[in-house]
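One chain comes next, on its own, written as structure tokens: the form predicted on its own.
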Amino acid sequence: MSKSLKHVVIVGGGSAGWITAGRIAAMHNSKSAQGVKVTLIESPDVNIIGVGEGTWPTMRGTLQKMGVSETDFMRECDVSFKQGAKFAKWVTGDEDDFYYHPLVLPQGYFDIDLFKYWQQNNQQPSNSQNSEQSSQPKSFSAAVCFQEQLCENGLAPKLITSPEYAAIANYAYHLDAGKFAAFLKSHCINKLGVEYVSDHVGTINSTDSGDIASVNTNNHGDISGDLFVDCTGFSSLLIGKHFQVPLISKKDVLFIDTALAVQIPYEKGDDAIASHTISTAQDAGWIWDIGLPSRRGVGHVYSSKHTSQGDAENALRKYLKSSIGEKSEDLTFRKIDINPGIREKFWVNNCVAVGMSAGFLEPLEASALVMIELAATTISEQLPANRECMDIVAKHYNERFSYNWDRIIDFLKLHYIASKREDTAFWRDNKDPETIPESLQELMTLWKHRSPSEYDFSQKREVFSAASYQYVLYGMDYEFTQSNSEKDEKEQNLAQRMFAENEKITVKYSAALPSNRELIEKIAQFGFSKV
């Protein structure tokens, strides 16, 4: 029990396996004989899902802590910059209906709540392509943050002279998931000292206490360890099949259960690369559109209860026809079944699940990769010293990640219930109170009378900040009861200064920043300045 933890065995590769391996190996000096040994076992017979192509800004810190060069990463993983998400047709379903969830906090976020002053100024969301014109009302995000304008103009978040990972506008990435896993694999093996075993895991061997003693492989025999990490995806070989930890379905809350995915080449080599994820609502789900330097990744996620596969394919072809014409009729789509749910527990005995083996909901707001990052970071930073204290670490881990998953469920469901759409059963059913978590119902009642606040949440490090809730709620024109309390003149003056400052910064950055494609091409040629 008091024996030091010296060997972590990760079963499964992909983004989950290699991010976890890299974070542990980098922090615990796996290159050294005195460090924690990390072994990753990856079956040569299993392909990764490969459609998780959107990250959060947290990925910059994750890669930096693993010692990854941002220049190398961008060159080798077909990476583009992501500055948020544009939600089209989510509010009313009209052709000109859109709003943004940017990655930059509102001006003066920690000093003043700008929403009520934006509302007083009659700057209601116009959801119009002409919202940048001064004669038009500004959307909430355009009034309090400069990033919507950068995205609308296809601009990058930094300059070629910016150091690696530094930002002028906060940013995340769009990437090729297959290339990303291969890149991380090479980095972990060659630079971080991770031991790699290409083999298929068959049986799991247990100790008398119920811990995993070793996993048996076809060609390398038994591989023992002190902590085992299940990164085996939907098959959940360790936490699900061995420990029999049930998957708690969330399909009663989040209806999406199927995806159709396809990769679309650009018409020309210099076509613009979108600076954001585009999410376009459909009759029974939504379509994602992610621009990489060499192609677009597009897919339709939908509820099979509310539409057929044939109708979903037709909706995706219709969407693609606007950009690639009749070629859309000849495309073949890859079908992926989704079982939205999370494990009852994530850490049992000496086994912890990361990635889809722990849970998966839907790709809205790119929560899959960030949960991998959070898990890998927590495991590496809270790595138990020995078996004696592992159960305590596991208890805290399970509590924290149950909370995190619940907050993600609330935030994703928010997008559906704040919509004004009632044109199909899918949108109407999403608003049925029986499908809305009580925690979210309480918050929605609270937010009728005041803006989302950091005080509404209990964790120091929330997955989604109150600012994210504000961008979605006010982007979707959520009904708000204006307070009749007397306005503070000093605060009103501060609000007007913040609005003016945002306009000034928006003009400045819009003129100074290059296009997304221009910067990516310069990175390929010259690279960033090293930190």
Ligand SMILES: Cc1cc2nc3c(=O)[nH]c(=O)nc-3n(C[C@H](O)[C@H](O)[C@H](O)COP(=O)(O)OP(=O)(O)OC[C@H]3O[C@@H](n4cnc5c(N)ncnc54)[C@H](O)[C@@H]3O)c2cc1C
Second form
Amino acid sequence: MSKSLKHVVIVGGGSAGWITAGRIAAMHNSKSAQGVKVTLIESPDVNIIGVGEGTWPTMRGTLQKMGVSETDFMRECDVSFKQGAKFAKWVTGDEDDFYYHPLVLPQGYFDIDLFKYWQQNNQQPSNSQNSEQSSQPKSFSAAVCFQEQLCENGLAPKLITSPEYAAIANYAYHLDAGKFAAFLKSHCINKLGVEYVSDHVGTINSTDSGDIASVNTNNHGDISGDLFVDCTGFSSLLIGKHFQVPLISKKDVLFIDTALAVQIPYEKGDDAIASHTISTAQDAGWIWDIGLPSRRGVGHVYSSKHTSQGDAENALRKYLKSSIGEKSEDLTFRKIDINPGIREKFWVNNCVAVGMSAGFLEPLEASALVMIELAATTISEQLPANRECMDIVAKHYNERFSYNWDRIIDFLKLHYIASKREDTAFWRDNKDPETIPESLQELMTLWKHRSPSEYDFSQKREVFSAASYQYVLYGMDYEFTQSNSEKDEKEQNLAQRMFAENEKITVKYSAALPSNRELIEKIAQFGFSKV
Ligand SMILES: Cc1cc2nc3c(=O)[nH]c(=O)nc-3n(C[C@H](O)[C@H](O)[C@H](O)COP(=O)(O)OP(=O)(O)OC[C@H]3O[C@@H](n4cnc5c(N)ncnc54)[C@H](O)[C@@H]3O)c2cc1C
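What I would like now is the form predicted in complex with the ligand, since the data block earlier showed the form predicted on its own; can you produce it?
Entire complex below, previous chain first.
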């Protein structure tokens, strides 16, 4: 009979390692002698990447399932609330060009497609029935969702009296990646029974069947296990170096291959903390700007084929100059090389790769941590009972994650091709059909005639829902061929009610919610109510 799975060995202690360890340990009761044992080995010689400050709302569920207190997490990881992303200069490149991708679904999302009615309102003359909406055209996201206004006003998504993880407006986090890994490490070791080994893994020992029998460490000898999780980041020690699973480059689709990162202190202690990630398009990439309680994290990601490091640094200094003035001249930037690509397979024999060892594309839309969460959830929920089941679980896992990565590639590329910018080679090259996956080309044709819908995607747990595609497409003013279908009067009335309802709750929440900084300071002082 096949030996049952008793011991999971995770190599790597970045966000990927600790999230995976925490999810498995919590679900499989690692604290108890009857539970599945989880050991995490982390090299003292290889630093974690230490960037990755934007998450998805899924992180709330991930932390909750690991038994993390939201108050402790927010206090210890320098956390602020994130309610979406503001994309500046992505559409035309003009100074006043921006749109939002909020985290709240469009009003009435499951009952009605508001896009055509929004478009119709914006086209009507100002003396028409709906003069309020038509005389002051609103962006798609502002017309169908209250969150854009909350972000523009720097407001928090909830109140201090809201229970932990509960939202008034759906939210994610901005966090300090270094503090986050340290926080999870302490939680996993002290509360969930994860065994920690600080040591460098050198060689891998195999069984006759090709499985990993054990990993050899410098000071703790061989550590054996039933399932090995490769969370070694870009070194990809197990899946890449040992199993030789190739990294499929995606550089021909997504051109970003270099990052320059820097941390910027606030000018004054009470400076506003942005409630959203600000992503500002550049000549050959884009700049992220993330507000944490104690500092900002800012970086320029660019295509080295389309600009030089010197020009990229100058663009970043110019961007920072508008907020910190001449101090931007004295900054030094951390350079990080990115090789956009994904592994041909993620689970081979008794080894599964999670995090950057499995693949990384670029930071746009914070899709890396959400993929880690999805991987950790799938592995813990589908943990094979024994070796006999493992190849079947692995087969399903590989199919599912190949699909997920492909959808992410489509969604990221969408941002570059829906743009109207043609001012530099970077933007022009992005629109070359040779660089656009066929799956996305098909969807773009479909979406000329109707809105993105749940019918366009096949999985129960899609990383990006059709609503996200709508926000990006309509935020970018994507060319839409007016449908000839008759406008149903009943539906028309429902649409106007939805717009009015959105206006009402925008006003209500704008008046009731505290500023992002005010709530964060209150959490530091009093904490949230425990659930
Ligand atoms: C510029 C940039 C910006 C990003 N921004 C975002 C963002 O906003 N949102 C988002 O979701 N993601 C973002 N990411 C991605 C995110 O940072 C990573 O997905 C996340 O931090 C997980 O990294 P990791 O744990 O896979 O790898 P790492 O953090 O690199 O950890 C690797 C671990 O493996 C260990 N290790 C390596 N070799 C050995 C060995 N031989 N023996 C033992 N241990 C070993 C190391 O000690 C370390 O603990 C960004 C990435 C980059 C490059």
